[in-house]
Amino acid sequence: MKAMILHGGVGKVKNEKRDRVEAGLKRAIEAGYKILCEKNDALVACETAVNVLEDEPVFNAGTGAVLTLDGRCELDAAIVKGSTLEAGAVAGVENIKNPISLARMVMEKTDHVLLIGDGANNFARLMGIPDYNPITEERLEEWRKLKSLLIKGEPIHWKKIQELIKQYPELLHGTVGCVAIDDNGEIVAGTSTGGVFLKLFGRVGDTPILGAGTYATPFGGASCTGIGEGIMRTLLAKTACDFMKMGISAQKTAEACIDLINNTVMTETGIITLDKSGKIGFAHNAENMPVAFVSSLDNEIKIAGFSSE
């Protein structure tokens, strides 16, 4: 049984960007699922799908990711193999085109799980990854606008995060993630993000923290999106995998995880899940969480998660 699900983050999707979001999701799942069918390799398929999303500036990952308070692009990513719990992650990396691929190199080329900041960047250079500037003019313009509002005293900082989201709900949108299973039963989860706009320099969210934003076991995998602080406090991805180990369906697991968020930390969150039988699930408490999914049951790509649906 082959299956794949991916997400493009939670938050408001402006009408003028919806077509780009859908097209990006479709390209990503087509590329990833092709690998899944031709090579039967969930790891490569997951990485490939996330690479496509990282290269699409409409998402908050890789090219076009959001900027920190001081105008830099600090990227996080993680990838996990469920069968062995092998994992690789990077946090706060700069000038990298595809952080998910660097995370895979950490998993396969080192004895470590997580590399951060300058160390991760130096490792990238050692691995032959060239310098790449992921900052786009569109993000720079958004950063200038929001920085100006912050200077004027508008509520755009962490102690006022809910006010920020209410004013600018589109800022949550963008983190990308994928969970895939191949015919060998290998489940792989991967997530990549630029974090939240105007985050403090050096801030790390849930994405590269195993068990928080990204996790996989032989029983299922999960990728999360939203306000990372809440996801880290609930270890949401690990919780989801534990639920699936208990036999709870992927969809019920996703719904239960959002219930957990709503009853505890109450932050904007979304999650995608996939269990060992190839069943998928997704849930969120935000306006949108665009997702794409496909399985070998019918090989039909489906896109969902927009507020109009």
Ligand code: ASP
Given for the second form:
Amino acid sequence: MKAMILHGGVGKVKNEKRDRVEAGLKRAIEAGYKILCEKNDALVACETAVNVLEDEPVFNAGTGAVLTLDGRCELDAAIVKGSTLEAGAVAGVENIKNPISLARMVMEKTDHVLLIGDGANNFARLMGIPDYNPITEERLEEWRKLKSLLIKGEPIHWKKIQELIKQYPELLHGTVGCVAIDDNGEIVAGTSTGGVFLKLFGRVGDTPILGAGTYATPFGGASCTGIGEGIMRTLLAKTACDFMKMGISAQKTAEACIDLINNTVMTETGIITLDKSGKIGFAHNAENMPVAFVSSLDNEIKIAGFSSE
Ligand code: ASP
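Swap state to the form predicted in complex with this ligand from the form predicted on its own:
To see the whole picture, the full complex is given below, headed by that same chain.
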């Protein structure tokens, strides 16, 4: 059984961006699923799908990711192989085109799991990855607007980010994630993000924290999106994998994870899941969480998760 599910982040999708979001998800799942079918390799398929999403500026990952309070792009990503629990992650990397690929290099070429900041950037240069500026004019424009709102007295302290996001739910949208399974039963989960708009410099979210935003085991995999602090405090992706190990379906798992969030930290969150039988699940407590999924049962790509549905 081969299957793959992607998310394009939780939050509000502005109408004018919806077509780009849908098209990006479609391109990414086509590219990833092609690899899954031709190479039967969930790791390469997951990386490929996330790369396509990182390269599409409408998403908050890689090119066009959101900016920190001081106007920089600090990117986080992680990838996990369920069969062996091998994992790689990077946090706070700058000037990188595809953080998920750097995370894979951390997994395959080092004895470590997580590299951060300058160290991660030095490692990227050592690996021959050229410097790349992921900041787009579109994001800079948004950042300038938000900064001027903040200067006019909107909340600027990180503790107030919840308020800021309630007012501007589109701030959250756009992190990307993927969970894939190949015919060998290998489940791989990957997530890539710029974090939350106007985060403090140095802030690391849930994405590169194993078991928080990204996790996989032989029983299932999960990728999360939303306010990273809530996802970290509930170790949501690992919790999802534990639920699937107990035999709970991927869909019920996703729903139970959102219940857990709603009953504890109460932060805006979305999750995609995939279990060892290749069944997928997704749930969120926000306005949108665009997802795309496909499986070898019918090879039909499906897109869902927009609020009008
Ligand atoms: N979870 C990400 C973070 O907090 C943001 C997101 O999913 O939009 O860094």
